[in-house]
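We begin with a single chain expressed as structure tokens, specifically the form predicted alone.
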Amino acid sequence: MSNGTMVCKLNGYANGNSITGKSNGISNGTSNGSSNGLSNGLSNGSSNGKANGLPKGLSNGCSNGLSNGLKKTSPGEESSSVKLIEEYEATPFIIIVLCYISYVILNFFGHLRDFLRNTGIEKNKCAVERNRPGYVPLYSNYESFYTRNIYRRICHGWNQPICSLPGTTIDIMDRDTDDYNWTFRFPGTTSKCINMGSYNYLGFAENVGPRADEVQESILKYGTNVGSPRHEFGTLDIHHKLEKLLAEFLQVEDAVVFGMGFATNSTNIPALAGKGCLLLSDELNHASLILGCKLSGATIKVFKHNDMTDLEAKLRQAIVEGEPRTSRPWKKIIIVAEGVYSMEGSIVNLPEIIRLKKKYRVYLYLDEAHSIGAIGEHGRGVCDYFGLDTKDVDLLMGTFTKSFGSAGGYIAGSKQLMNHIRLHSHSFGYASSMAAPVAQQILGVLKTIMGTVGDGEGQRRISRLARNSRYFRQKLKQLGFIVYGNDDSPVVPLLIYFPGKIVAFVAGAKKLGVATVGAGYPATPLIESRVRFCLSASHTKEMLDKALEVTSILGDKFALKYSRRTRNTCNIEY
């Protein structure tokens, strides 16, 4: 990782020491067969060019706090020369050493506690299988060691129950424990906090207003559940309206909606790939993508996060070598990536991926769960952000649980491909379809974002979210914190490293009126525990300043300001 810097930018565009290479190779290939409704089109050629991936550790400065994280191309310049600026400041060596030492100590005492439990000296509160001779244990002691001895001690920083709308502010139920989080007591009180942890990017998690009224009317008309899959009596007229409007919004031929975002990935990737296919997956892809890839039965190869050099090398190797043992050409190759990575706050290098996709004649599956509605001039996600044609992405996937304040997910693309999904998707054929009130909420938000209703309200929210994201991230860096990702990402991970400090920060922030979410192993690498802030268009500058003040206080208290870069002293304007 690099400790590079970025000079203050002019007119909202970043000018940094980012490097984006161009390929000078020529791909000569032929098309081979088809499978599962997708033609293959694999390129069997070779190339002597290399694509340079994203540099890490850029951007420290700012101009008025509005770093865009993107350098636009000049007229006539190829889209592959877009410079995407991501931040990954190297972890200080002393922090790495101390973090590993802390885990060694935790593991030592964990094994000691296990010994005391097994010998009966200490009461065992863990799940234990008894009187099952001859059975293989369902609970593996090794696999659950971390949960028993480390996570249990800090779990009150997670799974916090709320009793209000997860909007700009949130009411968190207070709870106490007398046995180190094995059980909790609820005194019946709540803490009202600024909500910096929910994926309410555009602020549409509302219970009043025109959209809420429309949802209420849809309940009176359709009820609260369909009770049937789409192949039977689960298709309502409102589903057709939603899919048509969604396709128009995304500027594609067709779209299919599903009742669950996670299942949209995990049950539809197996409908697109199978044995004899190759899936190239980013190493930081979401669990739903990973599960979908595994369930497909296809061969999976993982490339380094947003590293286009590594992706191209694996593509070329796969095309040249073919399937293991037989060396037969792959039936199809699909690149699987996300638009905005929810743990890193980074944005996919889409121009380069599309260049490689076209060069090697492979397919692209893009998960826009955290980018649809949240980035781009019109809220259409990463294609809109880079000014690219959505038709260059074969499969656009997204969820309605973030920017739309609803539930469910979608897949969009060509008409022929969507018809294939409708026939082969397990979610479409077996799961109960999306409830009408859920669909109505999405319809209302879509119309607002597209500007057909609301008198420009959707565009104002999109612009305000972008401003909030840049302002908050730049201020955190100015305070001396290590922050990952892109300045335009609404997801802002603040590195804490030590697991014990996660719960100390989350609990301390709650007492001071700010609600946020911690993330640690196994959701992150062992020594990269973090607190994750999620920005919203509904946050005001006063709310952001309050959250920044609390973060700075806790950063000083718990020694969390690890950044070794020279702090930017320019005034960051909102």
The other form holds:
Amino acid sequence: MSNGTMVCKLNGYANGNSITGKSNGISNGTSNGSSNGLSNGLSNGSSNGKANGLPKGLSNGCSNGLSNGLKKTSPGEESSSVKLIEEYEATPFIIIVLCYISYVILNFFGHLRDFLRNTGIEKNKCAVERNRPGYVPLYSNYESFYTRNIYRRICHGWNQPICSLPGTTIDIMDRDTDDYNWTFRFPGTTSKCINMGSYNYLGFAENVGPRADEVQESILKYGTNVGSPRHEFGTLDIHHKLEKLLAEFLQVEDAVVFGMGFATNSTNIPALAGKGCLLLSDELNHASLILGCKLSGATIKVFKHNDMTDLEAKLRQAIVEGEPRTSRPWKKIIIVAEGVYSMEGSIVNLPEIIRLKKKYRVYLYLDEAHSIGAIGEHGRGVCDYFGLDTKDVDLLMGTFTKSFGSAGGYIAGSKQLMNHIRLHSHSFGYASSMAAPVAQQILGVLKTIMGTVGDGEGQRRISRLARNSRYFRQKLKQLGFIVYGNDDSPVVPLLIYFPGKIVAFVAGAKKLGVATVGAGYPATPLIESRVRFCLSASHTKEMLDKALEVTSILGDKFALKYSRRTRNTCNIEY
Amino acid sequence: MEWLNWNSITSYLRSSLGYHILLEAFLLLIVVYLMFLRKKKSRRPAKLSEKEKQLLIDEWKPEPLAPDIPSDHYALNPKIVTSKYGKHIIVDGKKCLNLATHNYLGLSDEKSLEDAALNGLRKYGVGSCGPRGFYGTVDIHLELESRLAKFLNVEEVILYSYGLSAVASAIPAYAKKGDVIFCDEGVHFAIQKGLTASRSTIKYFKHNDVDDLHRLLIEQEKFDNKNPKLARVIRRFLVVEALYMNYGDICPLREMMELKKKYKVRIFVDETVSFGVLGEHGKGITEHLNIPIEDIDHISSTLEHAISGYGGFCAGTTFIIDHQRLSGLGYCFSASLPPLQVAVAIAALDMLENKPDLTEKLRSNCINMHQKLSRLLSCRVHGDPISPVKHLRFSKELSSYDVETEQLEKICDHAHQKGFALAISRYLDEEVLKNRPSIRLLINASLEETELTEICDVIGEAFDKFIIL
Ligand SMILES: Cc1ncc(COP(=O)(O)O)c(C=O)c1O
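I would like to compare: after the form predicted alone, may I see the structure of the form predicted in complex with its partner chain?
In what comes next, the whole complex appears, and the chain from above leads the way.
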């Protein structure tokens, strides 16, 4: 993961479904002097239409080689090869050493204090079990050691309650602690911050406006509860409307919706695979996907994050060897991957996966939780971003908690497959179906994104988000931070490595008016703690500049500008 | 010089003779080992050439992702609802009295819940746009958690955004591989999935059979006595439902508590149906049977049934519940419950606290209905008289499962025409069923005496008509 820039070659991937006759560039007038040959290369070499559907970066006049998520290596060449650039700047060695030392110190003091607690010198503030003498201890020692001695020290960086809409700005309730984070009290004040923590990619977390008004009507008409699964009486007409529109948006035959994104994965993968099937899962897949794979009873193999060579090797090996022990051929093989990885900010190498999938006749389950709405020229997710046909992905999954500002999840694909899911999905059979206001919010947003209402509002937001993402990421890199992932991804992980610095950064940023979130072990590798910014279409340039300024101040204060790369000194245009 | 040399050499040889033998023995062992290994290897297929591999790959025929399915399946032709899920419900264009969806206290129609939802919408929007850890905690999440904790008289409550995932996330947060879970064989599907996810050893006992549970516990004790080292680390859990969704009967919890204490197992009680229903104030089975709530290790329930909202929750001591805030998968890795749904649940809780006659009315409706249904000839009612969930079956077993289902479907259609919504209790194919098919009748507090009589008449008439003698 931390071995320099990862470059994946995408050779002639479009596999005969090229979309022709589209001009490139998100056309909002920022193409000043694009000397990097991106737009040239795209229009020159596309004799076979391959290059047409490529993601279109904003050319911003800076040709520093890494500024575009996709670059053409040799414009005009016969077989146009395109590079998907995902950056993982190597961790400086000294940082690795210091980081481990920091964990050693934390562990040392943890054990010391445990010793003091056990001898009764220090008061034990942990919750202890009462009235259960003689029972086998409920928690393993290691688990509780981590929570007690490391997490507790820094836990005020998470779970901060808010008391407003999770919109462009949020009101965070201030918390105080008198006992080093064992308990909190609320003095009743709030801090207004620019919200760079919520997954409000398109800015549809709204409480006024036409969509909110429609939601209000739906509450009056349908109420807020359902109390019945889809197999019984849980189907509202609005669910059918939503499923139909969603299929149209995704350009597939059919779609089904569920009340929770997490459960969409964990309760539907078991309906698709079972004993004798193989699931090839990306190592950084979300917990819900992993749980779904486990519950299915199928064999699970993990491939390196976004590493297509590894995936192909594992695929070949699996098909050749068959099931372990019996060597029986696999019934089916499903690749399970995400569109945009929320902890890495990387975009899946979809063209290559689709090539492999076709070559080996395996299936693909793609979780677009963070990419649907947020990526692609029309907000249709990674397929749109790469200009690929959504029908090439067997199962398109996504959630409505992010770009849609609502709740729930969906699966989309062929009619037959969706019917199979309708019959066998656990959620469909047993869980209360999606509540009406939640469904209505999604419908409203979908219509806006598709442009049937709102006068191009949806398209404006999508372009705005793309612009914000590129601007913010490039600026951060210019400031000397190590930022992971793809330049087009709206999730921006900024590496700070040390566990202690996570909370220093998050708390510091909050004081200066910017809300961010931190992530550390076990959500990330031990020495790769990071803070994460989620961009939104509702952020203005001024807000981004303020956030950058704050980040830079904190970066100097806590020595976070680790990057050893030569910095791009050009002016980065918004 | 020579002499000295000779001497030293012979003494060296003599002393090293032992080593020699050792060395030779060692070499021999290696030879045997290699031969053995060779033999083993030769049994394995020879290494495949690239060409052969390619051939295997070309020959591989995967199964289709989805098999062909019958197009007349009920899941593909659902009844469509176009109204609130209240006392009445519009199904396929016809207004019916609703006996098919979970709304025990009849709160769906309450104006205060609607107002709460609208206020929530206008303050917080719809989605929370993040998990609880990442600014997805809104002030009213904390309020609802502490209100529920106070209502149940427990230390802590944790909210989930989906009823199904509360118990399914809670069980694997504690029970791990190697642990033992004793579980009633009649538990509902979400619990079954929680059990699978835990990867523990699951021991099912017969539904509501305390003796059978005792037998399993004694077996376990014998095993523990033989393996005292293992016994010190194997956690033991007992998982039951308070009021069984698939049976409508109540768990003999008092007897189970005795066993629990004797054999030191932790008990997880699922109150999906019983929360808001059992007990004088609707606090669930502990209130109903007068069991101290501290004795229960873990309670899980839903906000989708009696509360008429959305989501689920778990309750217990801080020591137990707090663990889920870092280990409950559905809690940590999913966006929090939409704030407007939280507002609805708070409003419903207000109703529950301020109107104790609601649960009283529900209870009397349930008992009343039960008595009426017991008098029918072709229809048998299953479940406890005070349960709002009643399973209706033919009094006599028909020729097969499918025939019974078909006849029950006709009964539902008949009732629908008469203006009553009845639902067959549906199960997925993969669930191993212990029961004959049934109509799951759901009683709520807003039904009146005359309506109960009407319902009973229609049911009786339909069962008489469609029973195949
Ligand atoms: C990749 C992925 N899948 C699924 C989910 C779960 O979605 P939801 O929050 O709607 O339950 C998430 C949420 O964080 C996610 O990142």
